[in-house]
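Single chain ahead, by itself, as structure tokens, in the form predicted on its own.
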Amino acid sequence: MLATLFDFPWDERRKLTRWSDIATAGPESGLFLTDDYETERRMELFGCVDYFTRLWNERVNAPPKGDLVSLLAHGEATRNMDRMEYLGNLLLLIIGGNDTTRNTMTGSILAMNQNPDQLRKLRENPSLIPSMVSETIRWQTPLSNMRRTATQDFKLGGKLIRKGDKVLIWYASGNRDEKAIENPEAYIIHRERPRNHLSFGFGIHRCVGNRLAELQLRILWEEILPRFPEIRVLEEPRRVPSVLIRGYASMPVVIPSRNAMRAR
């Protein structure tokens, strides 16, 4: 999907997931070859912006098209970006369009394994898929937090936040707030207001791709339900070691054949 949105060369599309992983990885991730992971990461991300600069130069010298690189290259507010601002925008789009939805896809399989009653309810009534998608996005909360910098002194909950203070907005905590969500620890696919969550942020910083993410997850489960009677998680998933990304490094599953299901 990212390759399509960027009109990125299809045979090299795996670079996008690599850059996304590298951008958020720490030294314990196993993605780096040396102990100097900061230098290694910086060099890989410079390679990312160099690659996209070539695409930019191709698109800026051609009539505007609908892909994201062309829109940035021809957009009045973005066509004069410097190299690092361009990289920042690229990483925002790459990480936002990869880690979040990818990990929520995995999280949806895990949620259904941990809550077989909800899976049974979904199979009996597939019209609940859109509601299930929203509940999974809340339950998963693929980005646990986002940082902001206070632009002025402000009192919140009796505490003084000073101008220049760095503030973490914990989406994962908000999505478990019992004052806003009934029984927030439970996974319930038929909630009355399933889109009442903070996983996409809020206000002017609300995720620009939120509808696309919901569409991808909805289509995924519209295809899973009729194709696979069962997807069984084999062991506890191995989590990504990150305070930002609530993701999965691995989660082995098995899909029994229909013959094996009938034999049981």
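We call the rigid core whatever largest set of C-alpha positions still superposes within 1.5 Å between the two forms. Positions refer to the first chain, counted from 1. Since the structure is predicted, the reported quantities are computational estimates derived from the model, not experimental observations. Compared with the form predicted together with the partner chain:
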Contents of the next structure:
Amino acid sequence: MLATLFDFPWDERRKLTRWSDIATAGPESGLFLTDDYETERRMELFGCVDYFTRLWNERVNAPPKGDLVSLLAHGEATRNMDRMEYLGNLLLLIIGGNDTTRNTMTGSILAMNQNPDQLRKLRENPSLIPSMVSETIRWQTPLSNMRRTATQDFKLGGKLIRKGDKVLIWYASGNRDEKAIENPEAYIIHRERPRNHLSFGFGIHRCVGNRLAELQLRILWEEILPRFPEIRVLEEPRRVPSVLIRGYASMPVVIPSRNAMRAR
Amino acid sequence: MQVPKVTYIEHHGSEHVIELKNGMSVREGAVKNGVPGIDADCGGACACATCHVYVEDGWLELTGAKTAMETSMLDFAENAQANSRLSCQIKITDDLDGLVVRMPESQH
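Can you now output the form predicted together with the partner chain? The one shown was the form predicted on its own.
Once more the chain from above appears, this time first in line as the rest of the complex follows.
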């Protein structure tokens, strides 16, 4: 998906996943060869920006087209970015489009295993897929928080947030707020206002990939339902040790059988 | 004093008449009252173009002028027209009692 959006060389697309993983991994991830993982990380990410600089140079000298690199290279506000700003923007797109969606896909399988009544409801009525997708994104909350810097003094809940204070906004907490969401711990695929959650953030810095993520999850389930009568989770998933990413390191499943599909 | 009423008309024609307090936005009125057809992804920050509405004839002027920000966001909306507005940018006043807005076929 990302490779398409960047018009990234298709046979090298796995580099994108690698850079995403490297950018967020800690020493316990097993991705690094030495103890000096920060240096290793930096070296790989310099490789990332070098690679993308080649794509930039290709596209800046060609007529503008619809991929993200071309849009950045020709965009009035972005054409003069320095190397680190370019890397920052790339990583935002690469990471933002990678593990959040991936973990929510895994989460959707887990939620369905834990809530067989909801899965039954979905199979009986596949038109619930979009609403189930939103509920899954709320239930999973693939990023637990984002940080903002206050631009002015503000009183919230009796506490003063001062201009310049760095503030964590806990999506994970908002998405379980019983004052805003009825029975928030439960996974219910036909809520009245399913898109009314905070997983994509709010305001001018909300997730730019909101619609893309919903689309990917929707297509996934439109394809799973007719194909697989069952996807069985075999054991408790192993979670990623992170305060930011609510994700899965592994979750083995078995697909006992598949439906015969008509040729397309 | 009468509370201003706004009529929201869905793309397929269903009408919703909602009472809005002065100062509320047309977007807030829809979202808080469960009127379908206004997604408002960004929560009313003029940053997403998913609360797009068409303002009924005769009302456009009263809804006020568009900021440069709103005009550039409307570039991203499907089927924008001369009477297109982002409903998060229309604040209710007494003058807007009776306002009619129509929703586009979809917000994306």
